[in-house]
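Shown next as structure tokens: one chain only, the form predicted on its own.
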Amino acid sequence: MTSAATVQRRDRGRFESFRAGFPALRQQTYLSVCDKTILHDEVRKSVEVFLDHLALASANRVDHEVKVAGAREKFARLMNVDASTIAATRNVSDGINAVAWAMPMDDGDNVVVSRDAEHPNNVYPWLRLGRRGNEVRTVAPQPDGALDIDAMIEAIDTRTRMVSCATVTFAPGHRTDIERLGAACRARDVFLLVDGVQSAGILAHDLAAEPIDGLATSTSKGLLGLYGFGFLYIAPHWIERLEPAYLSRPAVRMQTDDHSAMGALDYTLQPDSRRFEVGSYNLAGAYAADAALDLLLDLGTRVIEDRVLALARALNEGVTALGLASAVPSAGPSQSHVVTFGALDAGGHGVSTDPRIVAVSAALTEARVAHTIRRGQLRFAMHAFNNGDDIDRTVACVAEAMTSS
């Protein structure tokens, strides 16, 4: 029997060999996973495969496209669902439009979002709705930045078609109840659309067991890929539900190989979520994910999460402890690996009105320790590269900050 010892060596090996493959961190501290990722040396090596192709046209479009099927089956895999649920995207934005307007909706028709709490990639959609003469009924926060579930389910009527929100909110950092709203929205044959770029990668999810019936990310984040590229997952149940707005021929069911052949006028759609996927893919960040989610599968979402939480506790607990009031839970269903300090909205994007967030921010600058302020926030995220040392010298930078100021 392994014992529960050898196991924790066994996994911290691991990590350790997985942090070891990204070069940024041999110069610094890296801790905004939330705002983008740092390349490790496989994606990069993947990346200039690609690269090398073109130079020496050594590869066709069918060769490339090898790339994306295999990132679409092994994202598929990292969420627990068939592959046959995702379609190649090109970020959130891409997927949340897509579902948006796929969705028959009639004048008078809602969809329930909380813009205060939401990016606003995941706001704009939703006016544009507004605009066709659907309802957009927007749900205030809670005083501490997390959604008010309750009032988001009882903004729910007959009227309503779907229902917006962030696994992970981008600030503060709260984790949202899926379950809670997602067994509501199941209740009222409700679509619920999820912004999963903050927790894809890093949280673990079981698409097949969650009550998320659509799940937009990027591949920049949590998933280590490159920008422009991404997924979009559709729950089985609603596939055929949804007509896509914007029609290529990746999105129609095909009877040749020949990327320029003509198929039928009257044309069949993809019986899967490929429907969604519209002309050429970002062969890059095909290349990119492919490799990326190797390594993510490779570690394991269950254990990753379970570190990354461990560290976010470690982080919340010593800054607090130093007199900067944290705004997210150190446990608890709603932490998340997002960590944040400093009452919320006291400033913006990239400032702040508070002194000792500023001073600090300007100390963490000057240590080579990456975060971001966000909503007037210091913002912090951590993923399976970060280790204790991490957490420990930002605690000290913070530490000898606070002192100074």
Ligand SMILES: Cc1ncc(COP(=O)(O)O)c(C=O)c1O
The other form holds:
Amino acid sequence: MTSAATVQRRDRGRFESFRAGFPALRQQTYLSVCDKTILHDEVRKSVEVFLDHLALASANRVDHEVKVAGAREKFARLMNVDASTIAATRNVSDGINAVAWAMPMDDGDNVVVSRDAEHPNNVYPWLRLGRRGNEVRTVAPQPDGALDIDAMIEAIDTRTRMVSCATVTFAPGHRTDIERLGAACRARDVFLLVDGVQSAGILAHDLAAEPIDGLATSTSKGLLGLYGFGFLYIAPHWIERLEPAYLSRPAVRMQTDDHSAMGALDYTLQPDSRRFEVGSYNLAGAYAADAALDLLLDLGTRVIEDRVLALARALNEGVTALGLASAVPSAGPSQSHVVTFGALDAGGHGVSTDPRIVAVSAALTEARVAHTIRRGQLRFAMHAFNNGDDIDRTVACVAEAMTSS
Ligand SMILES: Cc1ncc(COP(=O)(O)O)c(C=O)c1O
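Cool, the form predicted on its own is there; where's the form predicted in complex with the named molecule?
Every component of the complex follows; first up is the chain already shown.
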């Protein structure tokens, strides 16, 4: 039998060798994956293979697209669903807009979204539907910035077609109670679309079990890839009910792989999520995603989640003990890998009106601890490449800044 200590030791070794693949970590403490990822050597190598092929004209489009299929399949495995439910997209916005315009809706039908708590890219797509004649019901979050699930459920009525929310908000960083919201949506045949960019690759998802009907993400954060490539998951029972607004060849059933061969004018949509794919793929993004997903699958999402939540808790408690007020729980169901401090909206994007946060942020920057200020709050986030030394270093830096400010 393998003892818990052996498993822990083995995991520690795997995490340390994963960490060693990130050159950025030799020069800084990186606690900002909620903003953007850093590049692993294997991901970079994979993109370089693509660039070499381009430079030498040594592969054709069909050869490259093996990486698109690989990325779809591996993302599906990470999310515990079949690859046929996954579309290769560009980013979160792309996935959200694809669903927004594919949903059959009559004038006066409505969508429910949260006000103030969502990233703009999960707000503007819905406002656009408002101009088309649909009602956009915006629900205020709770005073601490967490989504108000009860109020969102209350806002659903017989004309509601979709509800959209982040799995984890970009700030303050609460994890959303998807189980409760999703159960309410399923009971009313309402499509629950989630912006999963803050959780995918970091917190464990099991889309076969979670009551999520669509998940849009990009690979630019926890999935360790590039900007401009992403995924859209659509639950199997919804695929045939959605008719994409945009159409080009990848979404149409074809007899041949030749990209310029025209098919029947009386076309049939792909029976799977590829019906949401439009035009040529971001191949560099696919090469990156394919390699990055190998790394994540090798570590395992449950193990990654356990690790990042333990690190997040240590950072939360360490900094709170120094006198900065934590804005998110350090344990429990709404804890995520994002850890924020200070009053909500005491400042904005990159700016805080709290002199202590300004001083601490300046000290962290000086000490090369990557972080951000969002909605006026000091924000950190962990991924599998972080370790206990990162937390100790950060807490020590905050302690020093607090005593000298
Ligand atoms: C919650 C959330 N949604 C969406 C985005 C970005 O959207 P897109 O991938 O469309 O650029 C971000 C990026 O910071 C985000 O934090």
